[in-house]
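Here we start with a single chain on its own, the form predicted alone, put down as C-alpha cells.
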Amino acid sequence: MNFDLSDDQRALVDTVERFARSAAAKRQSTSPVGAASEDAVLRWEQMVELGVAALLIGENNGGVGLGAAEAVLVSEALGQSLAQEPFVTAGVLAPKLLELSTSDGLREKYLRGVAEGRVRIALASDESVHEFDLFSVSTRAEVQNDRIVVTGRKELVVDGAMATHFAITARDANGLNLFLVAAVQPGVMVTPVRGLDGGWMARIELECVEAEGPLFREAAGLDGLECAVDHATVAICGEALGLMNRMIALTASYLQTRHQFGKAIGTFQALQHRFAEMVTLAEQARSGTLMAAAALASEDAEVRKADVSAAKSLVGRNGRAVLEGAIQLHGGIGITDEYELSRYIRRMIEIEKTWGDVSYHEARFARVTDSR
C-alpha cells in the first residue's frame, strides 16, 4: 500500500496543521465547562469554513466527499495540537450515522445542518462507566399520543458537553435502534464530567424526553450503529498518532538540551535505542491505521470490523509503549503538569479507553475472525 500524501491531501494537512497550531494558544484545560464549550464551538465553526465538518459528507448533500483517509490525517494533525474541537464526533460519527440511516427525512433534515456545523450530535450509548458496550442498553423508547418519548441515563458521553443534538442509543418494540434527541428541552439534563484530558464529556439524564426516529429499520440498526463507531475509531486512532509524534518530538528535543556528564544524553546509547524503538513502534500504529481507514470501505462488515479492531488494539498498545518511553526519557518532569507532555500523556489514555479498550478489541478481533 502507497501511504504518501497526495497533493490534495498534503494541502488539506498543512491548512488543518496551520490553524490548530494558530488556536493551540487559546486553548485552557482549566477553563470551567461554559467557558471551554463556548471557546470549543466557536473553534469548530472556525473550522467548519475550512470545510472540515463536510469532509465526509457527499456532495449532493453539501459536502466535500472525501474518505476515511483524509478524516485520519485531518485528525492527526489536530492531535498534534491536542486539539479538543469536535471533530471525531461532529465531523465523523455523526455524517456516518446519518448517511447510513434508512430514514430519508432525518437525512434530509440534518445532514446539510451537520455539513455547516449548524448540527453537532454526539452519540449517547454508554450505559457504564467501567466497560465499552454498544448493545449493553436499557433506556427505553416509547410512543405516547403519537410521539416517540425516551427514558434512561447516559455516561460518558463524548463531546456531549457542546452538543446540540444527541443519537440515543434506546430498546423500543422492536429492538435496540437509535433515536435523536435535542440537547436543550424538558426533561433533559446535561451535567458536564470533566475527562482525564481535561476535556469535557457529559453525563445524559432523559426523562420522558421527546424523541425523533429510529434512524433505522429493524434489521439495519446495529450493523449500521457499529460501522458508525468504526470510522470514528479510526478517525481517533488518527489523533493518537498525531499524539505520539509529538511526544517523540519533545522527547528528541529533552535528549538534545539535557546534559549529563557534560553531553547530551541524547548521545547516550541506551537512550538512543529506547527513542528509535519509540519511533518505530508509531510507526507500526501509522500502518496499522491507515490499513483500517483503507478497510473501512469494504463490503464485508467482518473484514471492516477485524482491521478496525486490529488497529485501535495496536494504536491502545503502541500508544502506552510511546508514552512510557517518553516518561522514563525524560524522568520526573516529564509528568509534571507544568511541562507540554502530561497533557499529551493524559489525551492518549483517554484515546485509549474511547470506544473500547485494547482488551475489548482483541476480543473483539478474535470474534469476528474465527467466525470467517
Given for the second form:
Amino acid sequence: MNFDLSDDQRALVDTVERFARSAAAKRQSTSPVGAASEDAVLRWEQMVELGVAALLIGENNGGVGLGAAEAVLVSEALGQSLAQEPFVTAGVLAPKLLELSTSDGLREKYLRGVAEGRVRIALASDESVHEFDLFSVSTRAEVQNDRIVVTGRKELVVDGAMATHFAITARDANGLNLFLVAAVQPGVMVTPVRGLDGGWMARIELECVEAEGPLFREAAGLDGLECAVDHATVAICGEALGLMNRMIALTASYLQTRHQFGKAIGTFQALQHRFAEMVTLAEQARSGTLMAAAALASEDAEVRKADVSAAKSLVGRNGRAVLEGAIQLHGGIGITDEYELSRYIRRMIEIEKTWGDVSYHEARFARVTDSR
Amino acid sequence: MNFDLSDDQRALVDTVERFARSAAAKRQSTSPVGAASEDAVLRWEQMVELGVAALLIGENNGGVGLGAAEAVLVSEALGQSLAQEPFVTAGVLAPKLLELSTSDGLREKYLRGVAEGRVRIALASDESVHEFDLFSVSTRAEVQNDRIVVTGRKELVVDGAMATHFAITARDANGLNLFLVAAVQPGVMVTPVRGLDGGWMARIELECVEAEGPLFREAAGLDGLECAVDHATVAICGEALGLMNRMIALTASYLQTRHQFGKAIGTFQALQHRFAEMVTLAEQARSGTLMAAAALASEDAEVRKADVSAAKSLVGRNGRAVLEGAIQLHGGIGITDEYELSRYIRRMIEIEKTWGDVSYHEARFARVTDSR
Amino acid sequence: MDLTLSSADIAFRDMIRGEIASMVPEDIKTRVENLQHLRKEDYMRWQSILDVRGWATPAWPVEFGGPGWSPMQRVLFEEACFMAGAPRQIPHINMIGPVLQTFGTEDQKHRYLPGIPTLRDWWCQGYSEPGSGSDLASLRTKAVRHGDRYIINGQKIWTTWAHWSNHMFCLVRTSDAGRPQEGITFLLLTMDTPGLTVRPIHSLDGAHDVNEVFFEDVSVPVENVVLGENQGWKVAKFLLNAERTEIAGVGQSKRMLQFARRLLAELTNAGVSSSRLDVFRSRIARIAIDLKAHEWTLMRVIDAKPDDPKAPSASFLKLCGTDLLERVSTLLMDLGGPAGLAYDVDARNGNVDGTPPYGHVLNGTAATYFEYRKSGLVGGTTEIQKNIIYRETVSRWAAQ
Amino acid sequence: MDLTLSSADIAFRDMIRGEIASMVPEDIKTRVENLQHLRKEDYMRWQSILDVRGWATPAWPVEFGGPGWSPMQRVLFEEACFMAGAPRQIPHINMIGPVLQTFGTEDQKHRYLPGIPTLRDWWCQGYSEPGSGSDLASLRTKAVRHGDRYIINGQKIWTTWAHWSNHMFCLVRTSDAGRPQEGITFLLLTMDTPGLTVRPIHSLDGAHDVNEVFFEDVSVPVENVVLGENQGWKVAKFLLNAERTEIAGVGQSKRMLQFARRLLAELTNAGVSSSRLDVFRSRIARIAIDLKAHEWTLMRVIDAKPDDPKAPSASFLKLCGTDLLERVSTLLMDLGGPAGLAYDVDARNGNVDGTPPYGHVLNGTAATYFEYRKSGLVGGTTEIQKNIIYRETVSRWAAQ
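Same protein, different form: I have the form predicted alone, so give me the form predicted together with the partner chain.
Next comes the full complex, this chain leading.
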C-alpha cells in the first residue's frame, strides 16, 4: 500500500487538470437546458480525445485497464474545475455496467462504442423522487411479437439528456433486470430537468419501447447493477474531493487577504479553527474515498457495499460542513452567485443527493455491517 | 407574564441559598452508603425547618400553596450548592402524588406527615434498568385475607434508602395503580445502590408485603402518576440550572485567572466563544424550564407532557454541553475529583438519567406533538 | 416571576387569531406556505389590509398611528400572523418608523411616516460596504458638506430590496477625526437621486434580494440628517435594539418547521420507508423543542428591564435564532431527498406561474437551505455575537 | 498510489492474528473487554508474554531487540491485539525506547533499554506543570548544576502512572536565557531518588491514573541528561513524532465501539424498545464510518514522507481521534440508560473482585464517558491542534 502518485498517475492527473482548467471544459450553470446537454456531449468528445473514455475498461475489452484509484484521481481533477460531468456516467458507470454484464453479445456490441465515445449510456433506474432505491422498480419488460418492449417512467436520470442509450431497470417474468434502449425512437420521451447547479438530468418516459437485453442472467443482475453504481459513486466522491479542495483554497486566500478591524481576518482564532476543521474534514473524506476505492476491488460484495456507503455518507456529511465553513468564513460574498464558490457549493449538494444521500448510505452501511 | 422575582420569591431564594451554602447541607459524594442516607434524612429535617416541605402543598391541604415556579427557584438555589436531594422527592413528588390521589383517606392520613417531614415517601416505579418506562410494571397487588399485598422488585428508587414509605406501582385486577408500603416491615428488602456522584438510590424487593391503596380510582391513576413525576422532573430541571450556573461561574473565573502563553486564557477567541456557547445553552435551558413550569398548571395533559419533556431533554442535552465546555476550558483540573467542578459534572449526569433521559423525552415529546 | 398569561392577553390572543385568520388572501397564503419568494405587491397588499385595521405598524405608539401594543401583544400578533399564513412583516417598518419617531424632526416625521404603513414608501438600509462588514464602523462612503447639501460618494453592498425601494436610510462618513464611530452620520435619501445606481446581486439560490448601491456625487439636502452630523452611530445602536425581536427569527423558523411537518406527512403518504422518516421525525422533535425554548427566551428578553445585567441580551436571541434557521432549513433540504436535485429558480421566485418539476413544495427544499446560509452572516455574524456575549457575561459570572 | 495490501503484508496479518489470539490470558481479556481498568500486573504479564516472542516492543529495530516491523506491520499487529482482546500497549514503551536508541549514550542504552520490554522498568513522563499545560515551554521545574549533579526543585502534574513507575523521563529548566524552549533539558531519573514525592490525583471517574510529582532538592547525576544540556526541546519534539500513531487512539475507539455493539445486542435481548435502539444503531454506524476513515488517515500518515507538505499531519490524527473517543464514550453512556446511574468505582478499578449492581458492562458506561473527557486535553488540547493545523496548512492552500 502506498499513497504517493506514480509517474503515470501524475501524468494522467496533469493532463486532466490542464483540460479541466480550459474554459471549454467548464459546465455553465446558466446554460439553458438544451444547450447544456449539447455542451456535455461536446465536453465528453473532448475527454474521449484525452483517452479518458477507455481508462477503466479492461485490457481484455480493449481498454486501458486502470482501476478505481485512477477514477478517483481523474474525477477529483475534473471536479476541481467543475468539469466532471459526464465522466462519471459515460466513463465509469456505463463501461462498468457493460463489463459486469453477463451478456457477451451486448458487451461486444456496445463496449467499443462506449470506449470511443460514440455510445453514451445513461442509467435510468430511479422511479421515486423521494427516496433513492435501486430496487424499487415497477417498469415492466415484456416479450411482444418476439421483441422485448419496456414501459415505465424513470426520474432524475443523471446525464439523461445527452444519452444515446438508456440502461433501464425493469421487471420481466424472472424479476428485476436491466435492458438497453436507444434514446431516439418512437415511444421514448426525454424531458430535461434542471438541476441545482444547472446540471442536466432527465425524466424518461417509455411506452412500449423496443429494448435489448437483459444485461444479466437472473440473480447476477442485482449485484452487477449495484456494483456499477458503487463504482460511479466512488468516482463522484472523488469529484467531491476536488470541490472541497477548491472551496478550501478559496477560503484560505480570503482569510489572508480580507481585512476587518485593521487586520487580516485569518488572524482571528475562531476563524482559524473553523478553517482547521474544514481541512480536517476534507482529509477524512479523502481517507474514506481511498478506502472505498480499495474496496471496489474486493471479492466480498459486503465489504464493497460497506466501504462505498461509508465513503459516500462521509463525503456528503463532511462536504456539507466544508461548504458551510466556506460560506461562514467568506461572509456575504460566499453566498453570491457571481462568485466562484457558489458553483462548488451547489455542485456539492448535487453530489450529496446523487445515488443515495447521507441517510441512505448510513442505513446501508448499518445493514451490511450489523451482522458482522 | 413577568420574569422578575417578587419580593416573596426573592426572600425564599435567599433563605434557601443561605441554607444550601452551609456545609451541613451539602451532599458528600464520598460518604459510605449507609451514612449517606442518614445525611439525607438530616438534611431533609433541616429543610423542613425552613418551611420547604409544605411549600407546594395546597392551602386547602394545610400547605403554603406555592407553584411550580417556586419549586424551580428552590431547586436551583439548592442545586447551586449541591444540596438539592431530597427536596425533589420529599418536597415535590410525594406531596403532588398525595394531592393528586383520589383517595381522600390516604391523603388525609399521610399528607400532614409529609408536610411535617415525618413521612418520607419515595416513588418505586422502575423495574427495568435499561429504559425508563413508568408503565412497564409487573409487580402485582392482590387481596389476601382482606389485606392488599404487593410482590415485586423495583430498581433505582430515588432517595429510596431514606424513605419511611414507598409508593409502589403495581397491577391489580383493574390494571395499573399505586399503593403505599411502609419501608420497615417484614418482606421488604432495601438495598442501597451507590450513584455516580454518591447519590443514594435503592433496590426495593417486596415479597407479599402489606400495602395501603390504591391511590387512584382506575384510569385516573395513570395521569396522576405521570403528572406527579412531571412536577418532580421540572424541579430537577431547576436543580440542573443551578448546576449550570455554578459550572459557568467556575469557568468564568478560571478564564480570567489562568494564564498561558503570557496572558489570561480568556483572551483567546476560541475559548471566549466556547464560553459564550455555554452561557447561551444555559439560558436556553432556563427558558425551557420556565416554559415547563408554566405548563404544569395547564389543564391539557398533552401540553404539560410536551413542555415537560421539551424541558427535560433540553436540560439534559444542554447541561451536558455545558459540562463538556467547562471541562475543555479548565483543562486537566476540570476532570480532577478534588476540584469542585467534578461534583457538578457527575450530578448533572445523574439528573440527565433520572426520570427519562434525552432520548426518552424527545420521543415522548414527538409522540405527544405529532398528532397536533 | 409569574409564568401565566394575563386574562387580558388571553382575550387579545383569541381576538387577533380569529381576525388575522380571516384577513390573509388565499394566493398570498399559498405562496407563503410553499416558502416561495413573495413579490413586492404581495407585501404591499398585505400591509394595506393590515392598515385598514390599524395593525400595519405593530411597534408604533398610538400617537403616530400605531396600535400601541405591549411587547407581549406584539408577540401574540406575530404568532397569529404565522398561524394564518401571513407574510412576515418587512423589518424596516419597525425600524425606520421608531427611529424617525425618536430622533426625527417634526418635518421628517410629517414627511416620511405616512408612507410607511402601506409600503407606499419602501425603505432600504444602506449600512454594509465592500470593505466594512463585521467592522461596520470602518465604513468609507463619504458625505462632504457643500453649503446646505451633502455630496455622497462611495458604495453600499448587501442592500436588501434596494431595487424595490424609493427611500434609503444610510450611514455615511462625515468626519475622519476621533474614533471611527464618531464620524458617522445617519442620512435619509430617495432612490431616484441622480448619481445613485442599484446593481443586483443574485444569491446562491438564484434569488435577487440584495444589491450593490453606488453613489457618484449624490447630492442630499442637510435637512435629511437624522439627529445630527456625526451622531449616526447612536441612531444605528438604537436601531439594533429595535431589531431585537425581528432578529430572533421565530416566525421564519416556525414557518419552515410547519413546512417540514407537512412535507413529512406527504412523504409518509408517498410510501417512503419508515426507517428514513423516523430519523426526520426525531430531528423535527428536537428542533421543535429548541424553538419553543427560543420563544420563551424571546419573551424573557422582551420582559427584561433595559438595565438588567442578568437578562439575556439580543445576542443570545440572534445566536439561537441563527442556529434554528440553519438547522430547520437543513432539515428541509434533507427531507427533500433526491427530488431536491431538481430546481426551478423562476417558480420559486414567483416570476412564473408554472409548477416546477416536482411541485412547489419540493422545489423549495434545497433552495431554502441555500437561502438560509445567510443567517449566520446578516445582522452581525455568529462570531461577532459570541464575542459580544463573552464580553457581556464573563465578568458577571466570574464574580458569582 | 496503490491501495492494495501487499501479499507479504497479507501473510503477516494472517500469521499475527492467529498467534496473538492464542496468547491473551482469559482473565485479562475479560477485563479489557469490559472496559475495566487494568492492574499493573495485567500490563506486565502481557508484556512478558509478548516478550517471549520478541514482540514486546513493536516500534524497536532489530539491533535493539525489537521485531523491526514496518509501519504497516505495526498497524496489523495492533489490529490483531485489538481483535484478540489484548491490553493496549503502554505508550512509553514506544516513546522512551526510540528516544534512548536515537539520542542516548551507549551507557544509557545499556542501562535502560533491557528493562523496558517486560515493564520491569516502568517509565513515566514528567512534562506538564501546574502553570505549564498548553504552554509547555514555560515550564519552571529547575535543575541547577552542582559539579557532576543536577539539583532539581519544582513540580510536575498529570503524570500518568507515576505511582507504578520506577523511572521517569522529564523536562527541566536549566537556563533562563533565550527563548523558553532553549533552556530545557531532557533528564532521566529513578523514582526512589530522595526528595521526590508522588501524590495521587483522582479523576472524575474515581480512577487513579495520574499524579502530582514534587521535587525537593532531588539530586541527579549529569550523565542522566539525554542529548545534552538545553537540548531537551529537540528530544521532546522527536517524542511527539513517535507518539503519532498512539495519538490516533484507533485501538481505544475500536474497543469502545465493539463494547457498544455488544451492549446494543444485550439491550435488544433485554427487550428495550426498538425505537430507542434504532437511534443508537444509527449512531454506531456513523461512528464506525468515521473510525474506518480515521484508520485510513493513520495509514496515510504512516506512509507519508516526513517532508511531504501535502500529507496529513499528526494534528489531524489527534483531532479526529479525540472526536471519535469523545463520541464513542458518549454513546456508551447513553446506551447505559438508567443503569448508568449506579456506579461502583472499586469494581471498575479492578480493586475488588465483586460484581457491581448491574454487572461490569453497565458499570463501565458512565465511567467511560467521564474517563474520556480527558481526550481533548492530553497530548495537546484540541484548541492547540487547530492552531497548528491552521499554521501548517493555510498558506499552502492559499497558493493553490
